[in-house]
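Only one chain is included here, represented as structure tokens and corresponding to the form predicted on its own.
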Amino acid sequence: MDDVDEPRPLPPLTAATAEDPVPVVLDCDPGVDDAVALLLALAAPELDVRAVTTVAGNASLDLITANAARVLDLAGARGDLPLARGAAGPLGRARRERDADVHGPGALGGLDLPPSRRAVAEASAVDVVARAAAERPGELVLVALGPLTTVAALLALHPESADHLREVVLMGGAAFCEGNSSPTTEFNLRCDPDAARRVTESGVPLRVVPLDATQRALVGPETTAPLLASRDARGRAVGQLLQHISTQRRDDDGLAAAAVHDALAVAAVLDPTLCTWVEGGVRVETSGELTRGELVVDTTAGTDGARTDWARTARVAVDADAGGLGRLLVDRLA
């Protein structure tokens, strides 16, 4: 069995409100669905976005960071919102290359955004997150939308942040379904399984939004059409991004609908009832030709009939309200 840091109880699942916005840091690798997630978060008065950090995943760190700056400009984010660079690759392994066709030209589905003059922080992503967590101890939610390299480095270099964070909400894994990177694994966790393992063993409260939920939260023409017709440039951009994903899916399996994986993780912070959650312990496999990066969930953890000695530190989304996600995107961005 594994050595695990002292776990903390899971915080209550409560909806965010504009009267008391949830402070968040978004760690991302834009990426089409990351861009939708960023635009949703910055359009939501219920979230207080304290910083945006980048990590290599869907593309190189340079391109990812440039994309994040462009999307922040489109979102109308304030000029002094910290944007910080994170890791250019995983812990101790070669970086996995994403198929360029997945996110299209420039990794933003062909969306043509002007170059940004936004400054990138001199401090590292890890230091920016640590500072933001220390400023709002027990309140800050770290939303991790890419490989978990930043989160693992944060917990190693700033161990006090484990207590400062309210929780980590991450998009990653395939809990009880087929993966998208191998038969058992999802791309984000397979990119850096060592980092993911460290995070799942840290004792920090986790909310995991895996493919089980994101592949059920498909948004179709009833969402894309009003966004494309929006008078708001942000809405039109999201419509184009959704159209890119939908076209790909139609070509792959004939279904013209978009799975906006990372946007569901942000939506789950806004309204946890959009997902169906199970509680348990989680780990990520770090070896095996096909299973390296596999998310393993033990729903019996912490009970009398537990199959492992894992702590009950995670909520895992196993279903999602597709209509609710679509309405949220249209409401905030169209």
Given for the second form:
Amino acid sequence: MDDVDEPRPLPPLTAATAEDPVPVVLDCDPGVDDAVALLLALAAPELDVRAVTTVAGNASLDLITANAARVLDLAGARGDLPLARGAAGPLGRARRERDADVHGPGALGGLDLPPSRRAVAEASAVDVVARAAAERPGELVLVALGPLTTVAALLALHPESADHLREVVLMGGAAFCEGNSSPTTEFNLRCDPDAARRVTESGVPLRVVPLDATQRALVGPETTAPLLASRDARGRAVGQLLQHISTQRRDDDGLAAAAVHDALAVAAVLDPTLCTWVEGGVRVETSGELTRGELVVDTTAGTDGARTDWARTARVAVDADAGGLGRLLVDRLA
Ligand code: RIB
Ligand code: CA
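Switch from the form predicted on its own to the form predicted together with alpha-D-ribofuranose (RIB) and print that structure.
Okay, now the whole complex, with that chain kicking things off.
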């Protein structure tokens, strides 16, 4: 299927500033790294978080939404910040179960946060995002940190949102590296390949933060230690969250280090220079017996002699500043 509309030019890749905060909606499935991403975003004066929406992925929608509320309380988010429920699973299919140990007890790495009394919006995530985008036409950035079911539903039910959104920044895919869900696929995209395909074909400018970048921005003890020693409860919580995922990965010299996938996606909005970007057209495989959910990147899209007829609507992070994310987390949360 070709792009629905004439593709829009990619927006400038500029750093956010506290003087002119970027309006964002965070769509997430907390999830340990989602929780770090939420705490980072809500501590950043450069971002104006307009709403948080939840999507099933790392756990059920109920647990994900309860976790999001707990993290918003820890973050000190204002009481009227909209928190809306999104998709309970891929359209028409059961949710792909995540190995429980990936995100640990309670899907927050065992982090013990008190239950929240925060109200969940009556409106759906789709309607909350559509409304937020319409309030700031051309300015709102939708940061997608889980499966793209809700984002695809937004574009289908509110086609005008494709023009209202400045950009969709999404954590997902394995562009030129191995996957973490199968040899060629990453968890978020593999959860709902059809939704991801719809998003890649929508013509909305995309900033894709795949495993190629997140697995090069590992954070280690030099980040975790100051966070754990922080006087700020948010910093200590992030330290504990990083400890949970550090146990699952060791960097080259064997030190515990963590890939904080979703936090890098938020960091890339704050400071795009943390990543190395290539431009191109992107799609997601939806029928491959072995590769369903694979991110496919055509860096020649839109150029003379292009290998596909895909529009040049995406930037894809192919590398990241290894120490940059850790320094940002310590600077903002310790
Ligand atoms: O593959 C990494 C992604 O899957 C992250 O968003 C993480 O939270 C998990 O959902
Ligand atoms: Ca996530």
